[in-house]
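First, one chain by itself: the form predicted alone, in structure tokens.
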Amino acid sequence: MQQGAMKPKPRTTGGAITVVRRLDGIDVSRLANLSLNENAWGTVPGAVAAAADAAAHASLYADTRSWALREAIGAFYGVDPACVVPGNGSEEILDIAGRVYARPGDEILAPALSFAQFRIVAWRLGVDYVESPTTGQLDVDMDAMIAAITPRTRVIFLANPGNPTGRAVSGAELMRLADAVPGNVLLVLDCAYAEFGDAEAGAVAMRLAQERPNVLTTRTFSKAWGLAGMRLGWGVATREVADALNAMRGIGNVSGPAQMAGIAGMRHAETPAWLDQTLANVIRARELLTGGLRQAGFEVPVSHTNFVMARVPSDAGFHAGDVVRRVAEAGVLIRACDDYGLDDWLRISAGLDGPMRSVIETMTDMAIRG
């Protein structure tokens, strides 16, 4: 056969969703980044030193079971370590859940405007991805979501609070969904932003995962804990589900430095106060962004995360992409949401005062000038 006559065919079923984008003529690596929802106030105490110590033994494999990490998670959150699933970020656990419970011909269900990884899991598996509609423009329509469950549904993903929307579902609504999900369907509650949202809803998600044999709740160290670069997440479920997921995950899927960073962070005496201060910082920054952008004429819904969504008015005379470029020229990177079908929306992380005030001033100037 002639070389080059045929090419391998990618088995994806939709377009790519790009997290980090190029801006022609602008070196985005030199900008203050308010596009990825990182913790602008640093890393949980003790984690960096513990990771550095672990890196000194990089020639050796880390514990493939991540057992000490699972014990630390269990002690901090009050869950059975045997029911904890450690992951290379919580995204890996979402992927494992799909691989364990869904096959081609099945359906994965999620609300519209959900975390991009949900769709990617379905693409990887050749599973049909089904979206239930929103109510208003950004909120989960729980009635529609429950109605979208079919005999082919095998996995349901719900991010709470949501990304990219920043919106949240109450604990009562989570219970209603869990009660409606058939026993042969895995309900995955992705709570990556739980620290910034409704504490009661977060508690309900944890309780459901421990009590219901078809619920998995995932959490991450990337956001509130300031360990995004370590790629460290975890899930909790009943023992049967946890055993199935742990059997599927990669051997040594969590690196030694990541394990030690998570353990040290959860065991550090200053951690509870540090997390409280992080939450206070996020709330203050979120309120600053919300107030400043609303005053400038942008629609900014209430957020339950460490970022806000801002909508460019239809009569503004400019588009979301124009705002991203102008703000980048002022030294800050923010995110347009057109790849979610939200062409007139922007997502802006809560961060330090300087970059946020630059965003507010630039967007206010654009609104004034049109």
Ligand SMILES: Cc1ncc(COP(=O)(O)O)c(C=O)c1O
The other form holds:
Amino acid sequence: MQQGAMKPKPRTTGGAITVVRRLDGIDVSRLANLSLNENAWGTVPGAVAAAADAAAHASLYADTRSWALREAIGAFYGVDPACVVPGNGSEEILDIAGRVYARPGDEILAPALSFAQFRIVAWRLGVDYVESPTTGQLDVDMDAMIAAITPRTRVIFLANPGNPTGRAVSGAELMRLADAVPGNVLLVLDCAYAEFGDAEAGAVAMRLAQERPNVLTTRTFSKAWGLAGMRLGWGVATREVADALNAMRGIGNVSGPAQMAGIAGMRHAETPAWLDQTLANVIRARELLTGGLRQAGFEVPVSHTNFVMARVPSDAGFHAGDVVRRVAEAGVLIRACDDYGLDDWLRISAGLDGPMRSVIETMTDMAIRG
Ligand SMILES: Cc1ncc(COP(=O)(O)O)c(C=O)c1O
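With the form predicted alone already on screen, would you show the form predicted in complex with the ligand?
First the chain shown before, then all remaining chains and molecules of the complex.
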């Protein structure tokens, strides 16, 4: 056979997955970024200095078990460090859960309008991805989700609160789901935005993960803690599940600087007050955006996260993509949601006053003038 006649066939999704999309003629790197739900108010105290100290030892491998980090998580959140799974972002924990519990022929179930990563986990594994319908618009339909469980279901993902919807289900609904999930199915409760939502629902997820042998919950340092670029997340489950996941994660998956940043943040005396202030900032920003955009005529559902969704009215005379461009021209990057099948929706992160006012003013102006 001729050399080069055959080529390895990449199993890519077909299109490049880019988090920040390009806008012709606009340098998006210069815009205030309200498209990624980062913490606009900075980073938890102590973390940056600790990461810099750790970087001074970059010639050495960091602790591959991330044990001190797991102990710090254990102390801060009241969980057993042996039951903690450290991740290169919580995204990695979702991926590991798929790798450990699902194989081709199996199904991964999640509600429609879920975080894109759930679908990517299934696709990477060659597992069928099943979506249960939402109620009406953005909300999870728990009955439909439970009804969609089949004998082939192996993993169920639920982000609570959800991205891109910003919507949430209650702790009682989480319990109802956990009760309905067969024992041989892993229920993954992704609580990346838990700090901004109903504390009770987050606590229920944490409790279920510690008590039930088939529940995992994931948390991240990327949002409330302001450490998105450090890539640090974690999961907690019973010992058997945690051991299985820890055995399948990459050796050294969490870098030394990321481990030290997380530890320092959790141990810093000012952190509880800083987290409270972050939450207050997010709530204030969320209210400002929600109020301003509703007044301009956009539909804005109540958000339980650090971003809001806004719907362009069908008779507006312009589309969501037009809004993204106009707002970018005003110096701010926001996100269209067409890749989620939500063609007329925009997702806008809670941010500093200046960029948010630019968003509200630009969108109000568009609504008035078309
Ligand atoms: C619902 C949800 N889960 C998980 C993540 C992943 O976060 P990270 O990998 O930064 O921890 C995100 C990020 O935006 C998210 O929106």
